[in-house]
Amino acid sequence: MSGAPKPMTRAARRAARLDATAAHLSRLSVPQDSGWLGRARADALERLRTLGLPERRDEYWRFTDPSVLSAETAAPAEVFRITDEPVVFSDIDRLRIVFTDGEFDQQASDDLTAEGLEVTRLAEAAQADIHWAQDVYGKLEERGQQPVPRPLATLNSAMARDGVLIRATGKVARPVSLIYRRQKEAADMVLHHVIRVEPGAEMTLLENGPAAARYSIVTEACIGAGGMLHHVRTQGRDHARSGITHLFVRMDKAAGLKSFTLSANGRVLRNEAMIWLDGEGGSAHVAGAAMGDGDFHHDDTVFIDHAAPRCESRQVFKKVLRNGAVGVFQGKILVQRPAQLTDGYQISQSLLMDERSQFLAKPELEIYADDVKCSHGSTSGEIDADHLFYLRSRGVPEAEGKNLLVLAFLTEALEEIARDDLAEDVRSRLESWLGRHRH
């Protein structure tokens, strides 16, 4: 009788991973571009062949199974049928850029010209011999492979057929609104956006819509000295969908970033952010609010790298989970030796509405400078019975009282949205979701 098979060595596991990745890539239809984009795609494919696709045993995937996100085809997902509820941001004056099932929808989009903005589609820019985006596309994603590999972002760099390239040269009054519409049950969307905020410029980027049965969106952004990027994203409606997003941002001296994501529904969602504070006096705020019900799995993975002195960062993530939903937070603040007088803050909290729901957190600090102020915390809990009793004693029905306490819990994350009209619009989506998911 033979003994149990010997476990695979690390070298054998790596070889098997790379072989599986090569086989996976051989079955994909890689876009064939020439010029600068063709070179960027070739570089990304070579990186991916070296990295390999992610596996559950990887340290930063142990809480989330990547198989649904890296499968060769997307599993069909039922399309959410629009109700009478108004679409988020619909009352905001904005420049609308629409993608339907991952393809640019010219008829539904506005004219892509605006004062202080240069907007080009990736598919069109690929035809140019030289474009400003060639210094960014795939470059920040490549930098983001250290210290943690992000191979699904690399796959996106190789495979994305479209996206928008936005260059802000002044203070842009109207937000740029990326709208992801969906019609097909098996739509598989891969988009890659590049943003450049020139020194002293300012712009707001909005994202919303059900997108696809599965989607991958990579955004690479460079913010020049004294520039400011506001980013507000909502992910909701279609529950059966899955998706992954990557936000890579490099920031120069005194640059600012405020990014907020609202997530409601979705079987498997992962939002990654990698921020580099390369210039003195920069400020990066990344926040999120997530509400999940049932077979909902939501993962926020954030890495902020302080490389310059006198910079500030905030990570504020709140999740409300019920009926067995799962929330994940993996956040890290790295303070390099030159980054004296750093102010780093990180908080991740969950409100568990029942005993079956889970919150899995991995907060990290790695500090090499000696004059810093950094803090992190992570907590899970249930609705405070005393607070609920107080509201009920004042005549507030129990279901309404719970919703009020949930909104209060999420307030710190909502406060990271700078514009009051956007914050109020997002808050109304929260209230609508809570109204549909009362106990």
Given for the second form:
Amino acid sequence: MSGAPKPMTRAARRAARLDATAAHLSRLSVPQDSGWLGRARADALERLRTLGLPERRDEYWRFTDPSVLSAETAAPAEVFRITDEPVVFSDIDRLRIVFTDGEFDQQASDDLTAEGLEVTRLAEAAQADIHWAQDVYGKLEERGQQPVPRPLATLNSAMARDGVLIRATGKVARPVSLIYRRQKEAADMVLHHVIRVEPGAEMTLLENGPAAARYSIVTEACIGAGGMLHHVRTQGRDHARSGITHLFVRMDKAAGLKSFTLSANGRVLRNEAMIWLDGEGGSAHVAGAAMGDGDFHHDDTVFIDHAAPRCESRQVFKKVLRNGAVGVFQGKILVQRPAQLTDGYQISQSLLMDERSQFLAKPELEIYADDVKCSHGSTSGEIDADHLFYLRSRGVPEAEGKNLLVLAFLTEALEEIARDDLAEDVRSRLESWLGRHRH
Amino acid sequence: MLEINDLHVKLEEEDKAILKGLTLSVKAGTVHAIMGPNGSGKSTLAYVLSGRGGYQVTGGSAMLEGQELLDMEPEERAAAGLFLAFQYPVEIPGVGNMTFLRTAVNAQRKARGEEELSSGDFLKAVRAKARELKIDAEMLKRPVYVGFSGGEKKRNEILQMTMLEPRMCILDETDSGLDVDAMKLVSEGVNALRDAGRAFLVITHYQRLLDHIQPDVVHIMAEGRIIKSGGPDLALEVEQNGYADLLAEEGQKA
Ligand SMILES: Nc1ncnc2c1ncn2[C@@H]1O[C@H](COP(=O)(O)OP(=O)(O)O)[C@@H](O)[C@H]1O
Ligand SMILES: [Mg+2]
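Having seen the form predicted alone, I'd like the form predicted in complex with the partner chain now, please.
Next comes the full complex, this chain leading.
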């Protein structure tokens, strides 16, 4: 007798997931390394076998379908070339580290020696028996499996073919710029970077470039006492790509982080950030401006863990969505019991340019300390008709007026970029994006 | 300059008529004042002329120098020379005053086929005009009207008018909320713009303003129509006796 299939039990579902994951892993060719990196990869694989790969029905993936990101192979996507404007950051004096189709490109890169910085390619560091990065590689990612598993980051720890290890020992003004170039249609890029900002040191990390048809980038960063990490990245314009990034940051006493991401288009793109404020008086800002046009799906998932007193955190996420684009924000502030006098702020807002576009938000606060200041807000709105009329009544054409209002909407996120020249550069990308419509 | 003929306007969303056959003719080089009780439709008239949404024109016309305003987009009306100083200027966080004003000036110039102003020339002009209106140049760096006092907003509206050099200027209760000194500054700003090729429609409740900006014609508006027009004396009459007598007179006619 055959009836309706029985619903699976939790245990059966888990077993099925782990079986599927094991089968998936058996078909991958994991890079072979000896030494500490080999061990880190083996650990990651082991972790992955117990975590399992993500599935659509996971609460954590409620708004974004992980299947494209976890599929064994990447679907080829047309290579997009920017010809109508200079590439972002081109006018900034910076140390350029180029990856082409996910592989370090020595010829295109600058000499990696720089005052106050120690820069090593992942593949080279792996040859060394001992390297400072071995205490970080895969370690923050492992810590980041709580409270929610992030198996795609673990997969990255196991599979990353390249990456860069950067140690800042002084205050370095010249940004380190990671440039992701792309030549192959089917490029599937898996990069893993490790950053260590020593106590009192400071550096700026830039990231840009079309990268690949699909990419996964994990960045693990430790910021020592009083250290500062600036991070500005753009994920631009090549619409067909999909990608996932994870930023894991552990912060010591009075450390500072300012991370800003500009995303323009992208079929499926998820940026996860997981920040641990472990030391007293730390300050973590994570911000993003996303602009989607058409079949765009953009997801920002942020978790900020206040473990120590007197820390400040700020999440500012703004999304402009048109032609049926979808924006997602999942953001959480966790304030642990010892984290008295926490100042936590979170805002996520979307500007919907039409009725077909949508914004899905899940803001969360979880607070165990009693003397804290935390606020969060999430809104979805349209262009304000009175504002637009006011601008038009002064002679500003409708389209230009809308652009001014869109930029105004994004301003709070842009203000999270500390350096004026970088902020200006990003702002001009936004302006040119506003002038282009895909439909 | 401005010829409004039998204008009928209702709210778009409701069946509520607001302007009910308004006729008004303003010649170049003149200043017309409109007075009238609250709710008589003065602001609606100003909005409809400048093209705000939410209203439906059910009849009549409004011509600016021979062009039908009601067929144009708001920005086209501005480029054609129409300007409204708002009764309640809006705050627009994130849009810088200067950026906005420069965009507006250049958009209008472009629409008229004129050369755009360089940022240097623009800055120089704004600074000079702001000084005359005693507007702090620092304030102009802020977003549009964010943190401006009521009086500062109104003065800034006049600054915009001065920069845009419109031919038909409508001032909707620009005097409300101004202290005596600010009123003088605003009036001086307006008077400096008076010339043979420009006209003004000044909506106000108070004779005070009309002491500074001498009108050629005064209209009384009630229930969506002009019920009486006359010389500057009419404003004095209203100031002394209120609208009651005029409204009663109008009631008898009906
Ligand atoms: N958008 C609107 N929605 C609802 N009522 C309106 C709207 N605009 C105007 N009105 C109504 O129309 C009438 C005229 O208003 P208004 O033009 O502001 O008068 P005034 O400026 O002479 O005081 C009032 O009764 C007002 O409530
Ligand atoms: Mg009014």
